[in-house]
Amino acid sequence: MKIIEILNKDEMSLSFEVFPPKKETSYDSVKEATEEIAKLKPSFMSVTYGAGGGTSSYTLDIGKNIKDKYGVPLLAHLTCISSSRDTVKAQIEAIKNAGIKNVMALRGDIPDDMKDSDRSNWDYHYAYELVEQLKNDDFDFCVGGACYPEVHPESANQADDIKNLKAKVDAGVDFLTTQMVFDNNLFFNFLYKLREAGVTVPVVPGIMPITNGNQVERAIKLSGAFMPQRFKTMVDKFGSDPDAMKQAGIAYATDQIIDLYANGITNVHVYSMNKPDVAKGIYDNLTSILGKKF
């Protein structure tokens, strides 16, 4: 099933995010791990890219055998700075042959011995450009594209960042999916300005759930994501109490879930760090909620 059919429906639905291993010797259990978050049959799940220096094999593994074992809709991450469009083009006949209808479309970090070097020759500079290839090459993908609430960080502000996303979403993005937000207001006003520019398409809320005091520095690095006063104070609290601190993770996610939905907000993606319990957690305090209609 493609991703946007799932948006489109008029009910509440929940889609988590998992990564690849980054050695073979961790194969199997993050194996297990995805396969007990499909077995709570989110809407879809999504896999990313070679996380962390996997390689791209492992998201098509993982991702192949949560579909095909699970029945679970599958958004496949694909990035293009660092690749050739050959390489490109291999992997995303690596994908269709896999039977996956939705590929998330990223430009990706550029990596560090890239950074000076002379970009005129690159393939790729932006996400757009691998959006045209999806959609260009009759390989009938659904296509989904990244945004940042809180600006990317390479833009030079908001107004020149939604510019930046409305060209993606006009070379083909079918829908968006934002980087972790911990304050829903953010969120809100983000797509105000979204619909204010013209951007139609729906847009998926990330929400990371943080069960661990140590994850909040690493969450700020990589989204530089506002934490709103009653988050920090929840860390505070029981930031050095690892039950009590994934307890109140897990409620607060729960809450700013609920929030969203309240909101008339679909879907909402979970950023789910490869934790079933945590997964499982938020799924629990929604059954009830789930599947409704608005």
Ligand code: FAD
Contents of the next structure:
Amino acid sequence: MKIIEILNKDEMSLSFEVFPPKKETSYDSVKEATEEIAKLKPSFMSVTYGAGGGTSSYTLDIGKNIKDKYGVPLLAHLTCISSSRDTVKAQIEAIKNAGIKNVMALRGDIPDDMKDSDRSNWDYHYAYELVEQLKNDDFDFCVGGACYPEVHPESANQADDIKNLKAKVDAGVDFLTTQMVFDNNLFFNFLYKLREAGVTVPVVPGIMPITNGNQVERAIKLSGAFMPQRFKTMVDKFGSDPDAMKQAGIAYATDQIIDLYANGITNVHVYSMNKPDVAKGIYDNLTSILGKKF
Ligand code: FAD
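Condition change, the form predicted on its own to the form predicted together with flavin-adenine dinucleotide (FAD):
To see the whole picture, the full complex is given below, headed by that same chain.
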């Protein structure tokens, strides 16, 4: 099933993101964790793609397993910046042959060893080039794109970032998923600006449940996301008590999701970090809400 059909339904839905194993020894445990999440029957699941392509085959293996065994619609992530046109083409063919209908088209972070190299030798520079490739007549993919309510770190300002985002959407993006936000008002303001700029595709907010005090530093480093005082107070109080922090983090994420639904956002994507207990905790809190019509 195409993700855009799910997003265009007028009912509240929830999707989960998982990541593939980084090495072979963790393959079984990751597969098991993603299956536990798939058993919740989320609206769809996404599987990330290692920037360097090292885990590329695992993205497909894990994704195909979720789709075929549990019937959960699948969104396979794909990055392009450190790959050749041929490698990306082969990966797209493999996604198609696996029966996956949805691809999240990403540029990926520029690896350190590429930063000073001659850009004219790169096969890709921005995600929109991958979007164009995926929207080729030979394929029939639903294509997602990433967006940044708090501005992508390489952009000088939000106006430029939104202008580039609009061009990416015009290249064929069917829907957008945001970088994690911990303050819904940042998402609402961003959505308003996108609509004003003529970006009309569905925009799905990304929610990261922080259920472990150590996760906070890493999450800020990776995303640069703003942490509201209420969130910081929660981490200060419960961060060193794993059980309490897990319960508080699930409650905080649930609260954010309910606020989004209550304000007319139909689909929410949860960065579930391969944690079935966290995904289940959030899902169980929403059982009487999910599937409700707007
Ligand atoms: P782009 O859309 O190309 O944007 C990158 C920067 O270039 C922005 O500053 C943008 O404003 C600018 N730009 C874009 N087009 C132009 C243009 N034509 N001219 C000038 N400037 C331009 N990373 C992974 O490695 N694997 C994953 O699975 C993964 N999944 C992600 C999922 C989501 C929902 C998000 C939000 C991010 C994900 N990332 C992932 C991280 C992502 O790869 C990085 O944030 C990366 O730095 C940017 O990727 P992008 O696709 O947003 O790039």
